[in-house]
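Next up: a single chain in structure tokens, the form predicted alone.
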Amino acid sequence: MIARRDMRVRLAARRELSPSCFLLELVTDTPFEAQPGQFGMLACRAGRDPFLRRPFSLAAVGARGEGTVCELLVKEVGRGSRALRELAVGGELQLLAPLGRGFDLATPEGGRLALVAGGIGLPPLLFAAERLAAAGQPFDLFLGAATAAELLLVERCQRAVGAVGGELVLATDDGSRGERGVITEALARRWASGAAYATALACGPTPMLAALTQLARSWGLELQLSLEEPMACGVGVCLGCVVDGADGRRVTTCKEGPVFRASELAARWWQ
């Protein structure tokens, strides 16, 4: 387990990706190393209002000098996203990373991966993306969102992509850019195909979870979600983000996730 740490972080730059997300780059000289499907709780501005951290889901994480930069996707919501997007460059913020449990990229020999993403659950699936791309693991990216304007990194997605030979498949409800329709069943489409994956790792919104979960099963594909649940503390005490396991035991999706194995969660998730 990688340590977490407390730190004083700067950004660096922020990056609008869409008219309600954006992208943060955050410094700071505190070394630390994370892995895809780990998250930070982030203060929204300096001082106590608001009170509590938000956690965010880290989208990529590399070293800098003798420091760490990290890069946090954010969609605006509420008051805490509207600090983020309203923080002057060179502002300072407190960051609580890394945090829970990460996905497992490890396969058979050979064997592929299918990274499902919808909307703003890109970043644990870019993290991992790249993570791949750089050992040269084979995987196919699906990212599905509402209309073309929500698609988000698009073309850094199909350089991860492109790096090992995968495909990048794009869905929106609307149709306005790539597969019409859900990005469940573009994946389901490929699957029909022929397409042969030895493990699915997904984020996004919960429905489009327990469809690829009800998939997943019905296919006999190992899969691993990162669960979006509310977190006030992201250290398993506030008990916000519990959830049921399969085994009939609560636990708490910040230290026991937020990845889980499908395999790991109670039958509401494929019912």
Contents of the next structure:
Amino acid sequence: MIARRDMRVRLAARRELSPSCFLLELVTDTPFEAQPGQFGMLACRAGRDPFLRRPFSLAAVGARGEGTVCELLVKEVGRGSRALRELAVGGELQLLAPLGRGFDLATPEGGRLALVAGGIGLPPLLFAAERLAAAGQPFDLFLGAATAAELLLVERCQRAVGAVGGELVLATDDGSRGERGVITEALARRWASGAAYATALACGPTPMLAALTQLARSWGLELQLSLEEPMACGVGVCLGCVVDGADGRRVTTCKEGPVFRASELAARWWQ
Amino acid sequence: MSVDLSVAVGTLRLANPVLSASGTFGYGLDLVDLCPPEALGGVVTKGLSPLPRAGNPPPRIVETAAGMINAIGLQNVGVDAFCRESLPQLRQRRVVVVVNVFGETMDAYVQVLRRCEEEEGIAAYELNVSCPNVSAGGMEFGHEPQQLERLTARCREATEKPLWVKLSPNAPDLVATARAAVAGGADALSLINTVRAVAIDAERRRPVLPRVFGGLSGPAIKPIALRMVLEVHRALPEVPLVGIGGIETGRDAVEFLLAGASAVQVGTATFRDPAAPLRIVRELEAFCAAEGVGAVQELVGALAWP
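Can I have the other form now, the form predicted in complex with its partner chain, not the form predicted alone?
First the chain shown before, then all remaining chains and molecules of the complex.
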């Protein structure tokens, strides 16, 4: 397990990606590493508003000088994300990371991974894609969103996929870019025409994860899901973020997840 | 200047007055890397029942102004798993362990105590008679003085260790419940548990939590908690109190000590800062050094009444 730390981080850059989404580049003097699928708890502003930290999936973590640079992809939805939009470059925040269980990227020899991202579910899969690209491990990346404007960081995804000769499949609900319809249908079309995957890794809205779980079950495809639940602590003590496990226990998303094998989750994920 | 941080809660001596509050620190071992439990005055466990409990269905938490509302519903591994899996490690680390006890019936409380009495390494018990998030047990014992006295007396028979009763701020008469717990044999009272509260989603016109009501914690309740500690201390000056409610800094802890608490518990602050209990110990020490207080114990009940 990689050691977690509560670190002072500095906003080095913010890049607007769409009217509601932006990418934060945070730097710290503390060296740290993370697995794709792990997350951090970010205090979005000093003081008590917002009161709780927010969980953010890590989109990239790498060494910079003696320290570390870490990227977060943020969609403005409430007070925490609004505070992050307003934070001046150079401003400091507190980040507790890395937390939770990430993706298992191991594949059988010659096996191929399918990475499936819906909307703001991209960060853990971007992190996985860039790790896989660096390791020369083959994968295809399926990226879906409501509209072309909400398909984020497409060139960067293309570069990672291209490095291992994989395919980047895009889909939008309105057909404004890529295939028309939801991304799980695009995956189903590839599967029907003979594409074979050892494992699929996914993050996105619940309906997407549910549809994917159903498809994966019918295909016998192993599936790992990254879940997002509201949480207070991020470290397994508040018990606010539980989901129903297959064994009848309520399991914490923060500590036992956020990545679960579909088989570990209760039936609501495919019914 | 060196400061003596030790305090006495009745017969129990603690190296410092800061404990983790029940339900905010797991079973004492989840944050060993960020907040070593042996560095605290003690650790109060998540409420333990005779059998494991799944707790309430999610969503369970809502953020509020300077606080949060929870409706966890006492999800826990059960007393047996705690004794087998966590207690040996806590013992090895020499952690001062206070077991928080919960049951749906009086017999269930006694059952938890009996199981714990088989073990070494438990310093005290805290009876949870104030959880607002369960349909049986919890508040039903904490709100009615006669019931509370009976429950406390039953538990008193089961152990000779220090017995704390955690009071509900939602009881119709706080001082009456405090007296009842003491009459039943409580050695100390911890207060307060969360304040019954509601969050409403304006657009959906629905309560945010499926159970509608939850318990408010965090700095939002600190002035109420201080008032309640002060009231109980003035009514029962001989009874040791453990202050709880929105403590985030060493200064907050000092305020509770002055109001009459012999020790304090840190809860929701740990969600925002996992090292909060330890930081508060250090801030308390720095406060005492700066103010020329040689021993923290001097602060207990030292409020100058106008």
